[in-house]
Amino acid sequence: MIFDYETLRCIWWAFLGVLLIGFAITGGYDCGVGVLLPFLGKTDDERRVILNASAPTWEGNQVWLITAGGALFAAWPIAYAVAFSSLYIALFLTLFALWLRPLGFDYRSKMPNQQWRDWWDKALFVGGFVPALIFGVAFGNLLKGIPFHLESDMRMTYLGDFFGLLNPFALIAGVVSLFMLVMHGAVFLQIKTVGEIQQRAKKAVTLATSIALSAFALAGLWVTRLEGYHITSTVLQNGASNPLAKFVKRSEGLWLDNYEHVPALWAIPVLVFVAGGLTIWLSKKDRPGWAFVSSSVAVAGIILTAGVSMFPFLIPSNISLNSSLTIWDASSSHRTLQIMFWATVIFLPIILTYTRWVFSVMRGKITVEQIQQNTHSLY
């Protein structure tokens, strides 16, 4: 074995973060475009321009989300089971909303009837809005803790309900997620469009970024008063996975522990505000390509801030503290992580190469004139 068990667990935590960030940056702008569709597209032709900007690439972008789910299942099967059981309704709503996207893209322009197209536009809005909001709500609930406990045989009992997930802090996290993706989608549309749509997208960049950064700051202040989690017993980082073989305490402000022990980590949330400010400035200076880079950095920084705050916890329990799942005690076996590591080393670069190639091929702008001339366009 090249890597020991502890190192592989850390590597897979990093891999999961890369996959989530990859989806937020690629699939995220798709969601943002869906949310912006009814607001930036004033006519049917303008909405077709917006759809043609993102529709050709959205399917490939979903690979990141599917791979992230697969990585969670393979690397931390207990965490996968707890997440998909406790967040079942929320995840089902997300999946249903994502189903609306291919249906909307494929069927919207099949009929010239305007009412038909308006309904599909609403479906595409839902397909962008719901996932963007729920992903943030899910992260907010992870920071608050999920009401579950484990039996000695690892059977999980969930004692919450769907509406309990819609607590104030989780909704603030949902607002952060929603508007960071709207920001990202608006920058993407500024790259891909011209004229009035581009100018509306530029204004949307400023508004969405301002709301995202304000909500992020509010969530950060809230976290200082939020009860965090800390392992009080000896951490067996190379030991066998057994979530119940540890003791956990919960206290106000403990989610800031990692930042206090490694002050350099404060650079991550600071980078979010710097990148967000640059996104607004670059957008106004009509440099949307660089604005897309800075908005990508802001999106990555927001996700990293949550991940670093929680490390090494994956899913904390707020009713049975010792049942909380961490990267050290909820992982697959050493051999499984090792085999998957090499599979990832082979296939992740392929995904990155494909994503880059698609962006390079589809880098042209979409105009209303092109849409009007191509009356048989799919979108």
The other form holds:
Amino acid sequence: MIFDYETLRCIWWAFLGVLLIGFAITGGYDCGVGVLLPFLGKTDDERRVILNASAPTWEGNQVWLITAGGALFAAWPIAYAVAFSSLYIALFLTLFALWLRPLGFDYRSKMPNQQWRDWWDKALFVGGFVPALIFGVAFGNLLKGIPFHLESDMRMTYLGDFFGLLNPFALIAGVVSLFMLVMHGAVFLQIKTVGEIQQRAKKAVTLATSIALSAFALAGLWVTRLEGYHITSTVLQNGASNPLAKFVKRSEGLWLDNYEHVPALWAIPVLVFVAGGLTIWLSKKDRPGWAFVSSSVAVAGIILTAGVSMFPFLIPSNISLNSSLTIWDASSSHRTLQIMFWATVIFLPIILTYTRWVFSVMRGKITVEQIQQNTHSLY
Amino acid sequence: MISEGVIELSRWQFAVTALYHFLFVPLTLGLSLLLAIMESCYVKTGQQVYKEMTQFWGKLFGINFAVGVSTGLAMEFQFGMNWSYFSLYVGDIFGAPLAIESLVAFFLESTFVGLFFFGWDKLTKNQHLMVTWLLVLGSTLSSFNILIANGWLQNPHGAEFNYQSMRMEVLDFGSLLFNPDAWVKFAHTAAAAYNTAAAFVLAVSAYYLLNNRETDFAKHSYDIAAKFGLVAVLLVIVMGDESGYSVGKIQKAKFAAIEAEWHTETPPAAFTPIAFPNQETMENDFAITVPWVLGIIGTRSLDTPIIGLTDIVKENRQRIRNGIKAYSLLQDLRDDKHDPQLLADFARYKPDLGYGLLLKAYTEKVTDASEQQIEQAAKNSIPAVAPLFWTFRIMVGCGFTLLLISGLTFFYTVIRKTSPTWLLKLNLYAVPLPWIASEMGWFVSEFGRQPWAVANVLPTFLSASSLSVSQMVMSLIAYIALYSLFLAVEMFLMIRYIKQGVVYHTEGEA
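Could the form predicted together with its partner chain be shown next, to go alongside the form predicted alone?
Whole complex next, starting from this chain.
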């Protein structure tokens, strides 16, 4: 299968979405579990139950994020460069939080000392909380545009600062992403635990889902008044990747353009509310497996909503509109996209197959009794 | 233009993060293979001691693995965060092996590492063994992909500059993947990792044997590591020689700098074991030479010359002049993208565009460079000689010391069937050697490519992101502080678990 450049750019936009959604659905529940750890686990044994629920698989889950980063680098190099260098401090904080995860999981229970364990519990909380929040804040800022400028040799200058990222709209987006992952993590814990922890997880599902959906609704209303972006010059979908070859305008409500042209897209945000509502209902009815499916749909829907609203923009610039990056001018070469297409099409199914197998081996509940019997073979 | 300070700090930060990461990677890579060998012995013989070994060394593997993953994350993020111009300039090629690394290797490694630790009771013996081997496969493929990416920086074939997108783009993916330079370096690095793991297991086992603890366990471990270690160190040296030979052909400046060869000698060139190289005068202030040896080792012939640095500088001066032409044509091309004459001229000078970019350190416009600036750029187009000369010798020194120790260990283990106390002490105290060698090897490879981030294509100073000095100071301090803390915690846990010993672990009680 040889695709033309335009098709491959669309495919790679979709692949990036698949990888981000893959991370949110798998690595995302681990973030949620990290945030819930201090609230749902009252005693050391209970906390170990919560940790061991996600311990065997969290490492593989996190690779979705690494792969999304790698795919961004390979398929959208200039977007990778602009996003990562302009969000320097935010990403450093994310990195810091992510460092705590492998260490926290692996080291926490390696010492009997309670103080040591409390410290690592805090670290694991930070490791879940900070990335979950910052990813949302980053998306919020993408919708608002990032203050960067490209020179003729494509060197990027960033003219904002870290605190500029913490604007009200972006913070609401942060709340959406934080609580959607807490919701997802709580549903996961409801599957994996029994008794009191499970009851607490059930309460957390309702609370987190309600907050996530409210914040999502608020962000949606805000977007109608937010300045969106639009390409005004002729778009060369098959042209060389040069972001400076186009003209862009900005005005209020433009992010709703795609929905106006293709009304069927409204189904995506609507689906978020339906799936969110179902998650609460299924969780209450003690059907956590199905609740996990529906919370996955809600998570995917939230990410898709942001992506579809911005299409074809990847990173709009709010100080130098024409520097904005879109899928038509920020991709890798035709050849690279084609090669990476094959790599993904071949390996992604293999990954899904063995990941499924690992999850099926590790299925089943974790109980306090198991934890007490296995002081050393579990975390 | 980005400030000098930001460039310097970015370089320091990359070196710090890479060197820290590289403290953990060789042990992960090497120990995973040793674990798989131990577990294979368990499955084949059914002896419990091999299972204990897999689990105990596995625990230490896990402690090390966690920091390796943490510090590895920063590596992937860092290209975009700190080297954004590099990322967009060569991402079309360089990004691919990194993305493939995630898809093919890191997913495999990370998915099965959990099952390795948590799957003992849930899998059959054979299934668990398969999981361990998949873990080995994952970590090996991972290092392979990283070295393919690195190999392209050293020897950037299969790509060319596209004036429309202002960056390098892939021409031939095959030559990226089958870059002989990268394959040799992969074998050298992997063998070094195996040797690191062997030295680690030998040292810990020697500690037990010296203290008369866990004797049976320690003897079995020592035995495997002794055999494994000798094979590994031999492979390191053979592949190191092969890698040096390949550098001599492709990266002539790096090779000449390592050997402090300022002038092209009549072949075969003399070898200089000790020298005080002087970058200013482009001479050695003091040198001991051994006739013929370098020519024979470096070129494997009697009549191939080794090009000296002064001649390389002279050649680069011409390439810089061509680079100015390429740069000026590129400016014209922007105004008139379709003029066939311009395109033809640009195609001719394009291979030296990177040399033109070297002048950006002295003049923003490039085309207005003075003779003096060209001279300066040419002189700085070779790496600093003294640091390379010495780090290379430290690496090789460690390598041959390890060969001696591995040889003795093998002799006493396999032939004499018992190891004397002095040898056990040697095994214990020599444990830092493979790490020192690896760190030096990284330095030789990366510092030897300077002033380039991508050899002959993109200078390092242009590659950095336009950040502020304060951001860089903050992040560099944070990296150093946090990584040191992680290293301290890791060592603390390692030592604690080693001291607790094996029995504690397998009894399964606190």
